[in-house]
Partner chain sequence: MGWIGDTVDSVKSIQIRQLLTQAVSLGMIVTSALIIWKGLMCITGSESPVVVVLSGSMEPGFKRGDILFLHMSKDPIRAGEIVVFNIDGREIPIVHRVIKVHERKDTGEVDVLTKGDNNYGDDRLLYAQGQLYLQRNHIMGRAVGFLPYVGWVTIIMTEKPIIKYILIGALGLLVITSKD
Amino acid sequence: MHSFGYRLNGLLTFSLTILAIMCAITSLSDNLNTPSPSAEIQIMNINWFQKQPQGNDEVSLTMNISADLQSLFTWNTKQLFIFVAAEYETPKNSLNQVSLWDAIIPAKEHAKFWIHTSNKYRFVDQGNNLRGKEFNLTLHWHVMPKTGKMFADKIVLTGYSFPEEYR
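Structure block, one chain, the form predicted on its own:
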């Protein structure tokens, strides 16, 4: 006969093995989901577009952001972290990204939204490269699961440009 300690150890090892297998299966089942998120961002106003005393360009935008990210939620999704970034090229860098707005979506019920907002974070270019420049607004998201690997994706929205002159 085995002692109480051996039986408890066997039971605990078996339970943890089953739990690990269940976590792996749940993580793999998320790969069966094919999300189809949609988003639209409208620039309603350029509040100001100015050159700072240091010579850097600064922009303040008012935007309407609407998105339907409900398809990103599965039973294994804990929350979404989303952010809007302006992306543009300069002679010095092929890709510049500036985060304008972000949010955490805790549940599927909040994943379909419309918001009227100004950029939450300062939009400053290190230099004076923005006048007349075309740029993209990109909605990025990170899906944070209850178990398994976190993944990220984005929707790139094109066709935006800065004014030719400072305001």
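Quick caveat, the model's predicted, so the values are computed rather than measured. Numbering follows the first chain given and starts at 1. For the two forms, the rigid core is made up of the largest set of C-alpha atoms that agree within 1.5 Å on superposition. First, how it differs from the form predicted in complex with the partner chain.
- For A20, the Cα coordinates differ by 2 angstroms or more between the two forms after the core has been superposed.
- When two forms of a protein are overlaid on their rigid core, residues whose CA moves 2 Å or more are considered shifted, and M144 is not one of them between the two forms.
- Taking the rigid core as fixed, one finds a CA shift for T158 smaller than 2 Å between the two forms.
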Given for the second form:
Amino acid sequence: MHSFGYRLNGLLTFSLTILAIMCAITSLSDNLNTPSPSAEIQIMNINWFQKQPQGNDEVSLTMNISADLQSLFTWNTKQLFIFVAAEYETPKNSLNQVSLWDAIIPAKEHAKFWIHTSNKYRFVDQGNNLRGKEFNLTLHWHVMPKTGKMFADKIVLTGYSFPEEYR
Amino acid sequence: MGWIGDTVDSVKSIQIRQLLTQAVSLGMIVTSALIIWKGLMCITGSESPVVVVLSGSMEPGFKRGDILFLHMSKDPIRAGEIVVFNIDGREIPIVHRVIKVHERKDTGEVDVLTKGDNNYGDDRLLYAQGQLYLQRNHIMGRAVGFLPYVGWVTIIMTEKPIIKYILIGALGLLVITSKD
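Please could you give me the other form, the form predicted in complex with the partner chain, since above is the form predicted on its own?
After this comes the whole thing, all chains and molecules, with the earlier chain placed first.
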């Protein structure tokens, strides 16, 4: 009952159990945080808007993105993954979401920012339905913790639309 | 020579009842582990409720050796979710983020494009020849939680199988030679 093997086994089991409980409590402590993020996205320019040879519409645009996401950080946050997606409806698809730009915010200090950028990923439709269409821009964020449950949420900004004609 | 005689004696002196009791308790341990695993599969709705991150394509968020807890609900797949999927013809599941979603109005089926956070381009290069999007049946689950570093045990046992054999051999020896 007191051999080295039994003592080592007992110690290992106990320490693993304690570690697991600590991780669970750490994750639960994230629920105490009440975030209040804000964001604004302006489309500065539609650079071009064409129909590809395969028949899909493609658009390139330049955006001004400003946001304050500092309230999302807790002591258990490793990083914040944010991305801007365009959401719209087409005759064939009830929902289309296209990610235009993303970034990783590693620390609270960087969570209040302003960036002027063109879309990082190509905005290609499944079809050619974009002319004159209205769409929303949503800023999504994913809180990646040091350990435990991941959270995600978004802010929806409405009122954007494509030009009526290709250019 | 006397040593061989001693071993033969001790083998003969093992009582059948004791041996059977040990075999049953070993069987109980193995089956309860299996019950827990299958139970987790039912609760999370995913074929594989826990996966180990094998590549660095999601750094700095997930590093090689982290484990992810998966859950698959009937909720529609939306952009930004981290999903684990299998490509036809490949056995290793891939953990990447959804960047594009096209959901059909009539059937509710969904076309999904994924990309690793740390990769430059999207996953079209990884998909099967001619495949442009993933569908729901390719996706094993959504990542909902994670634990760092714990997966290294699995990676070491897979990449250096000798360690797995040594471990199982040592455990087996321990069970047989223990007094209870």
